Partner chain sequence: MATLAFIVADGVIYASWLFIVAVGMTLVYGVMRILNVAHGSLYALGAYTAATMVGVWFQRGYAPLGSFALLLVAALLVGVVMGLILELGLLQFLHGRDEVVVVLATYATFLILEDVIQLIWGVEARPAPQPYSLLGTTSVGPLLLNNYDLALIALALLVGGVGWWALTRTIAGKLLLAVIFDREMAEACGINVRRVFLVTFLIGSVLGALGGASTAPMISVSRGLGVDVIVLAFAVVVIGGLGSIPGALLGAAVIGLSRAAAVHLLPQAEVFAIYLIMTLVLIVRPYGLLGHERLRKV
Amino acid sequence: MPARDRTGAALAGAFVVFVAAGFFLPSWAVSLVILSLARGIVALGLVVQFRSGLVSFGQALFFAIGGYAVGLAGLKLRLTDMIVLTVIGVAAATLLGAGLGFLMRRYREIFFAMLSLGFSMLFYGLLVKTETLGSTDGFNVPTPTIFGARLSALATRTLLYDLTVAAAAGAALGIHWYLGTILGRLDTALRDNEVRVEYLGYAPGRVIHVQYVLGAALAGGAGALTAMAVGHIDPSMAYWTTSGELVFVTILSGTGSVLAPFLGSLVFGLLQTYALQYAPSVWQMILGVALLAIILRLPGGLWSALERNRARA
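In the form predicted together with the partner chain, give the structure of the chain above, and only that chain.
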């Protein structure tokens, strides 16, 4: 008998715990959680694609689009409301994703990875040479406000934290629902055998397009949140190493649950914080060894280790 689905309850529990913790956590931890959850939101989109066997090596494109949309809206339109800015980030990335999706849906495997990489590097090439946007230095994002009110730095930070927690929980819930629909269930079928999915009367291209737009929207929102949390954006947000890091988190997490990317991203964030503090010269080596260990020993990611333990208990 399949285990009862407790994702909804777990999400609600995690939401309450995180919001409550926001009042007690020291400020470095608040930043860590904001950035980790935002990265988790991007990884959530990658998880959906990964379930059909597709890996985007250019998800940083939408992450950076979200960030730059926030920066530009602040700079040119004087918009500072954090909710409005997040929506703008999502909208910009969704529009671009919907457009590019018409091309991306025709690609599979390594070609999907390469074309997504191409688009992100194209955007990177545009950003580094655009002097009005600060070229390689980027520019600062104004401090966000909420409902027209400019609060103290501490209150702004807490509200941004709560917004990120809510966005992460909302995204997880939405994707969990999506994966339960017929459209969502087609993704693993696509990975197994695309031709047979076609025989069943479904259009694989359309499924992949929907996934791509979902991934873009999530990455755009996460980019917006990250830009507001860091207060600065620069072209490295769109560089291939950022995409690599996001894929890393996805592999580390595994595709077993919508909660997995957030767990994986928090582990990644903690690892990064401590490694950079105590062993900065071997930080990338730790990442590489961890990634190899996951690929060779734990293909289902950290989540599969959790599930294995639970099954044993």
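Take the protein just shown as the form predicted together with the partner chain and give its structure as the form predicted alone.
No partners, no molecules, just the chain.
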């Protein structure tokens, strides 16, 4: 069976398993899965950039744009439908990414990373100084509904969980399809030798622009889902530590498959949750040591262990 068919089957199987598990998981686990899958969606966009040799330390910009778009749409426009809000978050981040992409496509390596970080911190500073957006405290997001109908807290959480699972599966399937197109196949060529890509008749800047917009759209949707799940947004969504966490999850996951970011994000979420629960005073140290040990043992990310076992088999 072709690799593409196996990936599609794996995504379909994972979708069914996660949706079914949602009926049995406790409330804290449902929240953990929602936030982990949302973080994995952002990492999925970073995987595309990583494959081209680019590292964005400012992905939190689009993550925060998606979250604040949801919050403002709920407060100012009275929109509460979770599907509509997710689309709004994606659209807002995509438009911003399309505009900034004309500048970002000109830079590579450390210049790309630092410029993306600069835009994110610029937005963070704007949020902190803007009283109408809640300044440092942020503001609460209205309770999401489905098709305008208000449901119980449990039903709302379940529907948001299912929406997040569906969004993660759809994003992974879409990126898997993209990586199989001509533009997607140029990623490693861009990383190795851009001049040869130009000789083939393709503009490297245009390919980078497409990848940047894809990453922005995915981060915006993830930010929207996170804002609805948490019920609150604040400037920390755009802070550099959030971007660093997303990059770290991507490194932890590996770039061998579109499933890798979700595996890495779930592992990261579990480690963070249990470290915070059992060692609240030193949880960051425990988390850092555990994750660094995994990366040192598996430089290619968690997915490389699965590939290694498959190769042995």
